[in-house]
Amino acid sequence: MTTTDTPVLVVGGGIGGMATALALARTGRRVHLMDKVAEFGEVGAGLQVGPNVMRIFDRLGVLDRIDEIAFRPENLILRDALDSSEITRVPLDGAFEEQFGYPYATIHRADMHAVLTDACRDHDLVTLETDCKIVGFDQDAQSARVFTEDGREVVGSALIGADGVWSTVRTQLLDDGEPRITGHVAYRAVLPMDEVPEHLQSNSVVLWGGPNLHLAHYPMRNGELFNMGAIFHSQRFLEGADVFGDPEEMHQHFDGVGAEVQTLLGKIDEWRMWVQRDREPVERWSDGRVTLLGDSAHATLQYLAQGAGMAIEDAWTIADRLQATADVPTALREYEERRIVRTARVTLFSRLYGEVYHAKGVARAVRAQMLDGWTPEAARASFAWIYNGI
């Protein structure tokens, strides 16, 4: 068999994963995409999808499955989580749609992650693989491998680990220890958009920001669900203790918000909490045959809501390489090169995006200041670097 005609291996079965399989395989690539679930799925509630992972899917050729299940917002609004006062507003109107060539939507994540595993199981190059724990690799000058938890052995031409922010390939590959506790914990909810006090239903994704939090809202699913995110800095986790939160402590933290926040949080008794975590920004993540992808490589905040985006544009990055160069090592490092300084330059914004959302005291007026009569073209301008995409 050679090269060519062996598989790419694929460890992790998410949104990157799945972009991923499906990006090789329209380039004439076999894919044999592992995971160690028993069925794949997402969990999780909306996502915000940029134009440049919009172009991605146009390029994927499920722009049209995509526009079936999307909301296309309004504005991006930003108020004041106290006060209730309006800080400033991105309208994601014709004129932005024109700069950028595609439009803003709203998405659910298990949505998404259906559109891609369908066009995976679709698509004759792809194998898709469950109950499958990978527990380390080999690789020489002809191939990578995986072991598996079963005691087998899969050959593959290159391996991609898209396994996530707790990566079995990186902790072999980088051995770097584990990621960034940041402090930050969300709390995430979705509710039938008719459960939702008619004012305060809107077509706008709305992030109200406060001290050390904020509450983001939108509506998804053709404006059916309307996603909540609730984001604060708990001191357990400053702490670094690993223990849950409750909705009790999420209440505690929110004390002193306006009327419209706290109603919105008092809608919903049971929240699904995750605890943010990311990655300092490294200078490599390949090593001849073997990768990284998404979160694995580049976990980020979701401050800047490009982290299923970057991987993404990953998966569309990684197989062009393959395709144009056919030297797998080569390639890798190729694609390696193209994505260090734009992950990098995402995962640092959306600390400091985090720093403006959760301003208080004087730098809450710093801000207000800063963002008065900010207008659409400085808008768009400055998100440019982003949405132009690759």
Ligand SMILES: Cc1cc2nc3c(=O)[nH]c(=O)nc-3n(C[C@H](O)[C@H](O)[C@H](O)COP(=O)(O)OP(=O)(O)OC[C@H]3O[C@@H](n4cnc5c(N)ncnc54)[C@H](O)[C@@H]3O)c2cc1C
Second form
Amino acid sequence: MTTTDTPVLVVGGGIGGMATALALARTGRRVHLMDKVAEFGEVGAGLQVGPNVMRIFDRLGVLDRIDEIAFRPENLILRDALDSSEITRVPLDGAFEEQFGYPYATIHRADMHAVLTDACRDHDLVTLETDCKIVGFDQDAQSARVFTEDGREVVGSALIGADGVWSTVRTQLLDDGEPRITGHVAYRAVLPMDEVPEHLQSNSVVLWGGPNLHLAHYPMRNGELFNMGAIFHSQRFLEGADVFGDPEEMHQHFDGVGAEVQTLLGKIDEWRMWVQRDREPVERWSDGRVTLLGDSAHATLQYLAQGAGMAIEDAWTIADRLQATADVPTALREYEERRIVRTARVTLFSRLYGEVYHAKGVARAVRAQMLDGWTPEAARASFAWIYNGI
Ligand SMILES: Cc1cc2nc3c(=O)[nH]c(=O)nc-3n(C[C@H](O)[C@H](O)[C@H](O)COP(=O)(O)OP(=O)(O)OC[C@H]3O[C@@H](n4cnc5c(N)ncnc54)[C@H](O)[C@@H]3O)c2cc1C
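The form predicted together with this ligand is what I need now, so please give it after the form predicted on its own.
And the full complex, kicking off with our chain again.
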């Protein structure tokens, strides 16, 4: 293990940045992570976590702590939002775990972020800095440096832009414009489980697919909380992200859905809204000592529930390559080469899955026919490229 005195600079302390700092520190690298927020944390709502991600948590030495906060759903269930029929179910049972080596979990995103942040705080090699907005960077043959909004310059051996879908590092590095507007919005809310009518308290991840919309829900935090995400195609997609939604607009979109979905939506008065954006996959996202990671590199729609998962896989891969290869630009190139196709596949397949969930008319009938009689074995085979992991 070699500790170099010059730190690797990580811009962004979301799930991707924190996982990266931890992964690098565990290989003996000094890390300086900077975020513009006043306090580290994640806003609300849950995450689904596939076995591919649990495998990385194991490698990062945090699986026990993740296990303490994770809920293990019994199935992934797809139901038709209009007539409430069950279209298919994928058991997440022993056979699933045996095939992929780790379980499927649901986790409150604040809890997951806290596990990663605490592990970073506990590590001597990680420096975490808040209130530090990065406005640009520069590099030469020996180093990379970032410029902060308050006029400072921080020097490191490499720069990893883990600064999210509106990445400043990406703008300077690739100059390829804003993320793609998809016209989909997500309304998210969390309910105490005892406020959910008993007949709807499922221990599974349930997705109700309807025309241009879906509702997904699952338990988290030992089943004490019930996470809900209502997604629909909206004309109001230019309004920004992470603001309060307009329940009236949401109820209009869900007007024709069955009683169960109506009941669940009626339980919430206040929703937070996320405008859904993704990026066209690119062939390169590194240059010399500077690279991107997580949403800044490959923002995706959430329909495969793998955006944070890909960021965590990125984190492992970049630490692995920097450990294996002394030359930083070569290591970053190798990291990128290992991640481009896999993350692009997630981005492109997420769009496709969105179409399946939101099918209407004849497409809805095609969905029902295709998934009729889908066996657990066939389902596992179709997900193997994701859940086998890296
Ligand atoms: C509705 C919805 C549901 C989802 N569900 C799932 C799911 O079930 N499973 C899953 O795996 N993924 C899911 N995702 C995707 C997941 O949330 C993201 O992919 C993931 O959080 C991205 O993490 P990140 O660290 O790359 O970026 P971010 O979380 O965006 O973190 C970026 C950080 O950079 C900081 N920053 C930005 N600019 C600067 C700057 N100039 N200077 C300093 N700091 C800066 C920000 O403050 C922030 O802390 C979902 C997403 C949405 C919207």
